[in-house]
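Starting off, we have a lone chain in the form predicted on its own, written out as structure tokens.
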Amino acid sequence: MKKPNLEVALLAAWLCAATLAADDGVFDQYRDLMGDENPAVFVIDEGEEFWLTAQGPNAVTLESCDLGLGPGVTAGAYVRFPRHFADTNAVMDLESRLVYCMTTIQGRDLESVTAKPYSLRGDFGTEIEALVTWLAAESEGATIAPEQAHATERAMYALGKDIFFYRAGPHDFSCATCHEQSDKRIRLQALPDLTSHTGAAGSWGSWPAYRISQGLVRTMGWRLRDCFRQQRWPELQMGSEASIALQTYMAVNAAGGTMTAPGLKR
């Protein structure tokens, strides 16, 4: 029963080595036609909406929601994420401090905020993904620069590091199976290598990013929990510590690199 797995992991390292085809700077091309005509706009001005919509109980807007740079502060702030915060004594990546913004702020449910955080294939994108687009381009241009200094987040970078290279599942893979090499591909998919700063800092800066594949905005939670289930490894929860430490190591291996995103993707 094991040589089928054995086969199949050895296919995936193969394809994971495969040098990039001298084709692969076609769809750079491609994004580079496209311009400022990235669809991903529509998105940020819906995440714009959004956040200055009064929602829940409470009947108030996320204006008052503290991102780490003061109430209401949103120009630089999703460059410093992951971090700790003192009010929940926790480091949070962005998504789950908006989480608990609706939930403290406007007194919105819990269960009913986190149901549904990324949208399916055919369907609209969700407030989720629409706030962490705006609040993304609220920092394009800026250095990405994550909070290192507390116990916390430093602990949070080396739980990262540890689940990158922990290799688990059915095919006994591993974050770097596919992302410690650089100029690698799988199928036409490009490969960074998420343990150097420049590829880090490229892949990290750039999203969340519009994917023409799906037609849908993705966010860095979303990208994670889909390489969770190419790995077939059990489904990553928005929000959970291994999610927020995954996304820690990559945004530490990234700063000083430039946001650029929203980006766009295959």
Given for the second form:
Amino acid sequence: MKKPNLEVALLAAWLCAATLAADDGVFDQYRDLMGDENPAVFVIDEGEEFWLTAQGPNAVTLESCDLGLGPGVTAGAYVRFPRHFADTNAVMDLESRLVYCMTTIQGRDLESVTAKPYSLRGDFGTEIEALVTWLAAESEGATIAPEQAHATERAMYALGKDIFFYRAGPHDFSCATCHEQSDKRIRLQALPDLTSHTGAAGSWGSWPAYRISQGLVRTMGWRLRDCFRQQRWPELQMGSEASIALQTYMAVNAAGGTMTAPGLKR
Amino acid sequence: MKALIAGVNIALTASLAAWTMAADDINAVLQNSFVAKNQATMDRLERDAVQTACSAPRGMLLDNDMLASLRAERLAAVVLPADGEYLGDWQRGAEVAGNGRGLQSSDDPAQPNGGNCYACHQLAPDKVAYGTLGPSLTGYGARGQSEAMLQYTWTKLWDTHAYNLCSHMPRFGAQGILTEQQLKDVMAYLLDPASPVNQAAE
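Please could you give me the other form, the form predicted together with the partner chain, since above is the form predicted on its own?
So here's everything in the complex, that chain up top.
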């Protein structure tokens, strides 16, 4: 990632101090101050650069990658995910589709491409994070409309719903523990009701997002993984069936909403 | 119980019938989708009877007799304090109530687990960073310290399902999240008249 400007750094420092005693209002203030200056803009540029950079043994770009709207079509592709692809006969989320293109088109090694999809605190963002951020921006303002025509896509929604309510682990937590009621919060953090259209649309439409407290853009795949960490479950794998199923559940509940990502979050 | 499991299995099988890429059942999907990390081992994905019964999506009708017998089972399994003393140290209880760590893959297993009561409940009125998933417990001590009240509160902390099956609250005693001493300390934090929970806001 390129260097954010000094104003951004100062705001972030001020925010870290301010959040210790404050509520969500301070993040709203930060958002107001920033206006359109979401630090994610740097990551958007970086994502496009990755798309256009020849990589791998085949030394080609990702420009022939088919994200569902035809090879190389990026505008409006994000909002149709997760979706079934005939070439893999599988429902894929954007992250797993990108991995597919990296391995099949560029000839890159699957293990190395998936070794570290999400950055750790203090890292620079990853290639996957940058590509997803750029592709989300390529759908900014578009209507969320995940494909549900294929039977596997509808089955993925049903599976996602089952997993959403699946209680397990020492704390008996499911996704629903925190996300099936409206107007609730954990500590000071407001919790979206992901079983409702409004809650799901607000959430699905605003990720990936720049996390102010982490100084990084985070994708929905990362968001889910970190939820399960807090649920005391083992680690959710990028591109896994459970991850794609939950994303399908959220995206379909969000259908008709507007894509506003990349968002700017606590 | 068996009827419910059968019902869930039928529903799940039906939902996956057309999905050629899917594994046979949700357990296999989860086993293929998660990997163990530090103390968060894969056996955590296996559900006990309470977790299975309480995984039904909202609105799904469940067998009342099964639910009643499961609740009675949980009540019978509650372990009261060995020495009959319910109340520990409210100051240590305050630490347990505020500590959100414990049992996550990112947590140090050598450190004590927290109860993280503040994630969901309002307690001391001067603490602003509280959640609202559970009811406010501010002034909880006004309920007094009768034997019935002590036993009721202990039971709620030990295994909330003994009274309210499928409550969102963790089973702090039954699942071994908190020790008996930590539970006593939280009891004191709730019930001791000197605890900040029972002081008027300044």
